[in-house]
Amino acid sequence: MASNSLKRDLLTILNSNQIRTGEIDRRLYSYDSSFLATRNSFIPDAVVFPHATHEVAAILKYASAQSIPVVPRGAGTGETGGCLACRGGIVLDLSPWNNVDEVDTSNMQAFVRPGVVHARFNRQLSDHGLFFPPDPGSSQMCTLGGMIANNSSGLRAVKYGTTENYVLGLRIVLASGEVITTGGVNSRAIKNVSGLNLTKLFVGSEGTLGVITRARLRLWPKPAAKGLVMATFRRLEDAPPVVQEVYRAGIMPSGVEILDGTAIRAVNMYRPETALPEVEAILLFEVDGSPPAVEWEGHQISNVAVKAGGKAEWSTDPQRMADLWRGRSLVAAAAARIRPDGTRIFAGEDISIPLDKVAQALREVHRLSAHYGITVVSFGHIGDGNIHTAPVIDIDSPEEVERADALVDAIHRLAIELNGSTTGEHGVGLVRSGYAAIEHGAALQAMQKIKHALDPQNIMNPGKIWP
């Protein structure tokens, strides 16, 4: 649809300062963090900034009548092309809609708008002695609406679970423009099994079923104490079994992270003062809770690591813990340092593996790296089997890009062959939609029937999740 005529129609719904149709403005919304976005140009016909649910409803009612695609977008930090207008249409930029409407401390919940940034939300909750447990690596940028749409998780999902565990209800605008509230229209109950669980249906739907305009989120009390164990291993294979031994000891850390040898080298090259031990694997175990429990669990984890042939450092010092976590948090940015002419690409970056096959998966990724001649930095949330692989390539070499594509496909297929998934927390988007049939089988048809029932015109973020 021509941008001028589309703008004219949208001006009947929104003010002029809520609409962008200029080419530069539209191009600014043609990318996210995915490697796919660097090689394609997905330019929307218009970008709009709704400030209220009734505005979103009017936009969707209009778009449905005109069969115009609508793509909800938060901060654009995704890595799968999920917020890209691959078929043109209207991008709804919800990031400026960043009100925390209410923190209900008595009922341990909050009411928020989709554009609230995760880190800002937790800073505000800290004043109430509460926190929102999901903890993605993009906390300083990502929005709560985007987290809900992708069912994000992050560093502490091993103990606290994913975003879906904390969404009590949603205000949703359907493709028709109809507005519904899931979880109970006026409910503030934490437990609710009344009716079909529509809230869970929309969490992780990546904007394909409707637009989130408000969320009711469950909160937890901040733990009184934290501690961190850094366990180092000369052999990569020795690290994953230690995680299972910790679980067998009856300990559930709040987070368990792994860095392989390439990740360690990358961090030390990027920030030498971090001075991580040059070994094949590092495990970071965070524990939280009451001070006595934290001390006991930290020493028990250290003993398990040492018995397995590793070395362990235990600390409850906030500065030391921050230094160690900084090393983990730098990996994504540091990966490219492994190769002077290299660029880290976000592709094949989020496989999820059964716990008893993590070591096998890591070794196989190393083998695939050698086979395709592509350096891969591996790290991630080993506590729940969510491994991040970061290929580093010369993006100006067509031949190398082709090999990288083959490597990424092999990594995705490896995850499925090991009874895992192509994605643990980043979502499907455009880049992984081709694996939907082999991951889900006949269940894919059921998903598509739900999609058709709620969005018969297929205007809501078309092209995502399903091939």
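Treat the numbers as computed from the prediction; the structure is a model and nothing was measured. Positions refer to the first chain, counted from 1. Throughout, rigid core stands for the largest set of C-alpha atoms superposing within 1.5 Å between the two forms. First, how it differs from the form predicted together with its partner chain.
P272 shows a C-alpha shift of 2 Å or greater between these two forms [criterion: core-superposed Cα displacement of 2 Å].
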Given for the second form:
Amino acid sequence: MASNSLKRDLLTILNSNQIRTGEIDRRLYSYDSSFLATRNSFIPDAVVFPHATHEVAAILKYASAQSIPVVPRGAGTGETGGCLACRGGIVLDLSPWNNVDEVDTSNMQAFVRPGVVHARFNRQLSDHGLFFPPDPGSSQMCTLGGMIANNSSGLRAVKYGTTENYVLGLRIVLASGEVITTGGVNSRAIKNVSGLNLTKLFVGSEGTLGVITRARLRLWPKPAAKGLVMATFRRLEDAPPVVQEVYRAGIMPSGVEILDGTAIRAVNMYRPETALPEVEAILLFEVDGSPPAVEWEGHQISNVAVKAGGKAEWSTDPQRMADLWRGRSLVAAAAARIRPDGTRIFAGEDISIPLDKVAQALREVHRLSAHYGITVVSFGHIGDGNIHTAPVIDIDSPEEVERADALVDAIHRLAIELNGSTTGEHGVGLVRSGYAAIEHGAALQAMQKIKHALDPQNIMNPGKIWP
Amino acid sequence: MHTSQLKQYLNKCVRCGQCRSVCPVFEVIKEEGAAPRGKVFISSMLLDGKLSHPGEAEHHLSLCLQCRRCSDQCPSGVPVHRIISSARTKLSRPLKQSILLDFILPSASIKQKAAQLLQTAEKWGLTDLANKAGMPLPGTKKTPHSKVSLADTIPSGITSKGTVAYFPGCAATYMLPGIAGACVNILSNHGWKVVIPQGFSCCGFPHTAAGSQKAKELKQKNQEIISTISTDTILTSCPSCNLALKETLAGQASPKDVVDITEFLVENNMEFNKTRQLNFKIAYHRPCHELTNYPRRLLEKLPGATIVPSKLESACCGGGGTFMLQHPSLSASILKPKIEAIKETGADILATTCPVCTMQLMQGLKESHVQVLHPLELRANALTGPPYEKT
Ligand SMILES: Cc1cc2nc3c(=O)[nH]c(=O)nc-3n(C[C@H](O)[C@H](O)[C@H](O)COP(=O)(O)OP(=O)(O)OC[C@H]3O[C@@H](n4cnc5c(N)ncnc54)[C@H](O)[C@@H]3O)c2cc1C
Ligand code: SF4
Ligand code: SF4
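Show the form predicted together with its partner chain, please, the one above being the form predicted on its own.
Every chain and every other molecule in the complex is listed next, the one we just looked at coming first.
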């Protein structure tokens, strides 16, 4: 469709300051964090900034009538090309729509709009002694809408679970423009088993089934105390068994993270004040709860680590804990520091492995890295088997890019072979749809039937999840 | 920046979006084009010649205060602010702000005339008009900066400690001379002979930021002058001048120390036995380019003063050199929450080290009783000046 007529039509729904159709503005929405977006340019026909459910509904009604693809977008921090207009159409930038409508402290829930940034939300909740537990490494920038659409999680998923555990209800605009509220129209109940669980259907649907314009989220009381054990190991293979030992000791930490030698170097280069020891592996165990329990668990974990040949540092100093956690959170983007002419690419970065095969997976990734001659920085949520592998390459070398593609494919296949998944939290988007058939078998067709029922014209974020 | 280095930095951007969380401009204009990540993207498109209408990039590239928050926070080490200023040099026509900079800031005589003009404007009652136009006039009745003549002699009875060079910068020389006066006053009362080398040019910070070709010329001129100075230390009172001079001297054969005067005073424990009490509540504004805690430490040592914490002490004021002239309403939106937070503190005085911030904050506080002063002006006042009156 010519952009002039599209603009004219959109002007009947939105104000002119909510619509962008200029070349630069459209190009600015051609990327997210994925490596795919560095190599391709998926330029939408228009970008709009809706600020009300009825505006989104009118856009979708119009788009359905005209068969124009609609792509919801949060902060564009996704690593899968999920928010990109691979078939053109209208991008809805929902990130400026960032109101927290209500924090209902007595019922431990909040009502939010899609653009609220995760870290800001938790800062606001902190004043009420509450928190929203899922915590992606992208907390400072990603939106709650994006988190719900990707069913994001992060460093504390091992104890608290993923975003889906905290979504009580959603306001959704369907492809037709129809508006529904899942989890009970006026409900403020925490438990609810009446009817099919549509909330869970939309969580993790990556914008392919409808647009989230409001969410009812469950909150938890902030734990009274926290502590952090940093266990260091001279040999990488000594680290994974320690995690299992800690569980056997009857402890469920609130975070269990691993950094390999290259990840350690990257953190030290990004934040020298973190001063991590330069060893082959570091495990970070966060424990939270009542002060005596935190102390006891911290010491038990330290003992387990030392017995396994490691060294342990126990800290309850908020500054030290924040530094270590922050260093770990942003290593995803800091990985490129280890090679002056290198770029960290977000590709093959999110495998999820059964706990008893994590050590094997890490070994295999190192072998693949040597085989393809590409440095891979490994780190991640070892407590639940979700490992991030970050290839660092010269993106200007076509030959190196080709090797990286082969490496990424091998990493994805490795995850499936080890009875794991190609993605633990980042999602499928455009980059992993090729593995959907082998991961899901006949279930894939069932998914496609649901998609067709809700979006018969396939206007909602087409090209994602399914090939 | 060299093209190959620029390319390497551009490749380092993984588009993680971390910089979206810190940019004062993006805080107001919540669109990708105002986010640092977006400006890096536009810069790379411009440099690669991928834009069919490169002129359209001018607007987006002008949406940057050069506060450097993005570069400081970038996990991948991308010097975003430098990429933006490099891209500005590639625009087919220079940013409007750089035209102003190229003609006014490097020339002492024009600056002198501009300062006189501003004073005449005040006499003719043009202040309000200028304020309404978003261009606050320094030296107006809301400004308590006294006009102090620069004395380079040590008062009698004080033992000489040696000589230091002082780089006052454009603002403290022409627009807020009270700052330069206070510096010389304090240093000479400590026994330092202060020299202000002849011919110092603008530090070049605004030119580099705007992508003006003039930056190189100014840098060279200052390098030449500095090479003739016999002292090892060059003192500054403006954080942006301090950064610019450090960058000017980096890699020079015999580099000199560029030290902020507040650091010089605090680190050398220079305190006065006899000073007047300053019974004021003082709030502090930390300029974006102020990388140390010394100005605040100096304030904490002021006799009698109470330093009141402000919620947004380190938030950007939206001044950004000529940014406030080019984007007056955006600049005012960035400033607004800051002013509210300052008023909430109940402070009588707002102390800050950057002259641009001073002018911007004076504008924001013009309806209030709060005076905006450099910590050194307060220090000098406690030492020798007439008592300030609360307005
Ligand atoms: C440095 C870094 C670290 C990261 N760490 C983690 C981590 O620890 N855990 C983790 O899970 N992820 C992580 N991510 C990935 C990413 O940040 C998350 O997936 C995040 O939730 C995406 O949010 P966003 O607002 O950026 O969404 P976008 O990238 O803009 O969009 C993501 C998907 O959600 C859809 N969408 C967005 N908003 C809506 C809406 N309102 N309605 C319907 N669909 C919508 C989009 O269409 C797209 O498919 C990381 C990313 C980076 C760059
Ligand atoms: S400039 Fe740095 S912080 Fe910003 S998107 Fe690029 S890599 Fe991330
Ligand atoms: S330098 Fe400051 S204003 Fe400019 S892009 Fe970076 S954060 Fe934004």
